[in-house]
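What follows is a single chain, given as structure tokens, in the form predicted on its own.
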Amino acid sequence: MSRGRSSGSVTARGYRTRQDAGGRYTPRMPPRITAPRGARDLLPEQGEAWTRLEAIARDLSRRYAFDRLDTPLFERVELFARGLGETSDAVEKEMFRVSGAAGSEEERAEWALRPEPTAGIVRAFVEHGMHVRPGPLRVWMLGPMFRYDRPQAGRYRQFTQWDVEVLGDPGPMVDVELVELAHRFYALAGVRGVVAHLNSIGDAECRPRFRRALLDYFGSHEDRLTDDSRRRLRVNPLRVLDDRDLDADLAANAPRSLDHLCHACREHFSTVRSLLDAMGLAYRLDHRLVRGLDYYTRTTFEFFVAGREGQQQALGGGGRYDGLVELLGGRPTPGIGFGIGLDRVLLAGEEQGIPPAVSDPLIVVVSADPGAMVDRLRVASVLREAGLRVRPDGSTRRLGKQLESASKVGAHWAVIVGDELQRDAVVLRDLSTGHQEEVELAGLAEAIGSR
């Protein structure tokens, strides 16, 4: 071998090594492996905020009533063909498709992680016979859902939504309580200006003439359609109307669905309007919203900021589904819900600038003696057991030191266990001022809350 060249193994571990001109072997780290396209992570400094949108969510689910319900991950093809439609896009063209274990009865089966939640939640109300239960049921479900789409600004193939459905109640109240439950939910996140765009798309009376109407408008202008356009126009005429690229002229002229409601369609819609207006909720009707899922009826809206209305820049949505239980081997049975993007809401907020969100002071507990770990322990218990938010220093090194890691971490206070344990006290200091006094142990949650 030349003395210019090197050349190089892989150990056991699948590290490769490279011989340099010496003869000696280095080590050289693989490629690296990064997260996978349209999927991110929540990084620590993201968290609190992560954790206040979870929580206000968890919160107005149990002031609204709602019981929780979680379905799997992941379902048969065959549950979200039928009940959100075979030519939805969510079907056709996102879906992320899963196998079984190479040789197993599942490997045959087509699964695929859910795209959506509210397919999910109808197959567990068939499934477990819970028409039975005094009724509505009311359940939400927060957790991570699917689709293969392309990634953008607030729009990620692995996305949270907090999501809540109402089964068996067929009244517009249920409509008007659910939008809002959302505007709640945006007001308390902080997201300003949040206006619901609102439709009623009629129901299996009074959807086919809105249906033929459609057809022939569109078929009168089929050279001005997209490709995917006149695809829709043959299996699902409503869907053209969720075309993003659909000429805004030939959108705008387009029948509309409210001019072809049945009468109970009409009255239903009617009265929604209504109590909208009674509540001084901020509504606008959009002819355009027909949502690109088939299961929906009646009423549908969409959440947007005000002057922020594209099509990426939904914050949440829903609407009726009326039959969708009966499609899926259930009794007729009437549903209603809507889905929030946690991701969306986030950056809503980022972009009208709310203050990120704060985490509880830190407290910190260090000690001069390296062998006082199990002091630092107790002491960090008996504050947590008060609630409070504790880390306790573990290393040796010298209390200036570990004062001063507590301070880069951003801890406020600096609990030192010293001599003064012996009489059932410590000394609490300040991190920010550098005050620092001597508290008895049982006080001592109750004088840093005092502060």
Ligand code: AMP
Given for the second form:
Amino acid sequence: MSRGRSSGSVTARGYRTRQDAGGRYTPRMPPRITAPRGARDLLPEQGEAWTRLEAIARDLSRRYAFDRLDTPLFERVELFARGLGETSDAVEKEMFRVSGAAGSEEERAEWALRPEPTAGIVRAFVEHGMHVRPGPLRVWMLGPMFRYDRPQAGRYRQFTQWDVEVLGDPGPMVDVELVELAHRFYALAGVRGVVAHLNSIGDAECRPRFRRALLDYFGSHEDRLTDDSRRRLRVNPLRVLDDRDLDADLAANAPRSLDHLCHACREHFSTVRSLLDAMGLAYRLDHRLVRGLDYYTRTTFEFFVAGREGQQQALGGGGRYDGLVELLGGRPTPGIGFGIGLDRVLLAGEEQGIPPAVSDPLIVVVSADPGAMVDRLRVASVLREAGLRVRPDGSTRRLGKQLESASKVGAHWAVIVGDELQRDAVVLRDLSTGHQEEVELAGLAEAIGSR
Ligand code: AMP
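Starting from the form predicted on its own above, please write out the structure of the form predicted together with the named molecule.
Now the full complex is given, and it begins with the chain already shown.
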């Protein structure tokens, strides 16, 4: 490379270098690597609020008697294609495919990161023969899902769902139990004004009639459909109702699934509604709520903050899928479940100005003696044993500096380890008032706890 023409170069480790006026190459910072588009880092300041949501999900799972079931983050593409339907957006456009190491047999395997949890859970149900277990199976899961969608506010390529599923319970009571559970989650999370949208899309018996009616209706208005809807009309007419850009008038006058339900589906839905009423759970009938996935039958529901009911604003959704287990090779078993998007619940909380979750008080252990490392660790250990939240300062800076940084990181207390330790005591300093006093080590945790 000639000196005159180039102003930079790249070293073997990828570090860019710059040529200075004297012709010497000086190292520059390596190029920054950023998070993949549509995926987020959970930053420490959001950690407490997130942990709180997870804790609510875990606690409610326990209280509603769900058992934990975890499935792999990736599964065969075939599972989603069969379970969700080849024509669902999740399969057709949003699949995050993964492959094995180059040259391996798995390199060619057709795998995808899970776009939703139900297909994997039902696969596990069939694979482990869980139908022989007594009683309906009630399971929960909490973890990331992946959809290769266009990222925007509230829509990520990796997001987290709390999911519950019940297999082997035909309802209708459990349908209402799940709606109530979701409402309780939002209430505990502090999100106000959540409304449930509700619909029934029938079953194998009556859905064909509804399909036919949609085909006729939208077929005669094809010129008013988006390109996407024209395509949907051919492969799955229900999904035209799902089209974000569907003409509002056309949607308002479209055939309604509730008018096409067979007797059994009508009865089921009518009981769901009267149980919701009796439980004082308000809902809004939503005729366009067909859910994007092929496997849903009968009851479908989604949750929104009232007034913010756009498609990308659902805080959770779910429904019944009585045909899915059979579709995935199991015996006919009814199923129902929901997924709640924790990322969106967190956003809704922030928008509503829910006060940030507060952590337990923080204690920093400091010492003027740079050599007193073991003492600091021991004192921290005693306090942690008592359940307190502690970080020891391992630096050799002056005591004043250590106390200053303890205040900066938001500590409430400083425990100063010094000569007092010879009589099994330390100095406890209240960082907000500056007041400090000698406290016996044996009673330290209690002394902090009592203030
Ligand atoms: P769905 O099965 O698509 O109804 O998803 C269930 C819930 O997961 C939704 O109601 C959202 O709260 C959440 N969710 C779905 N897709 C995304 C996404 N791309 N980004 C963030 N949250 C999502």
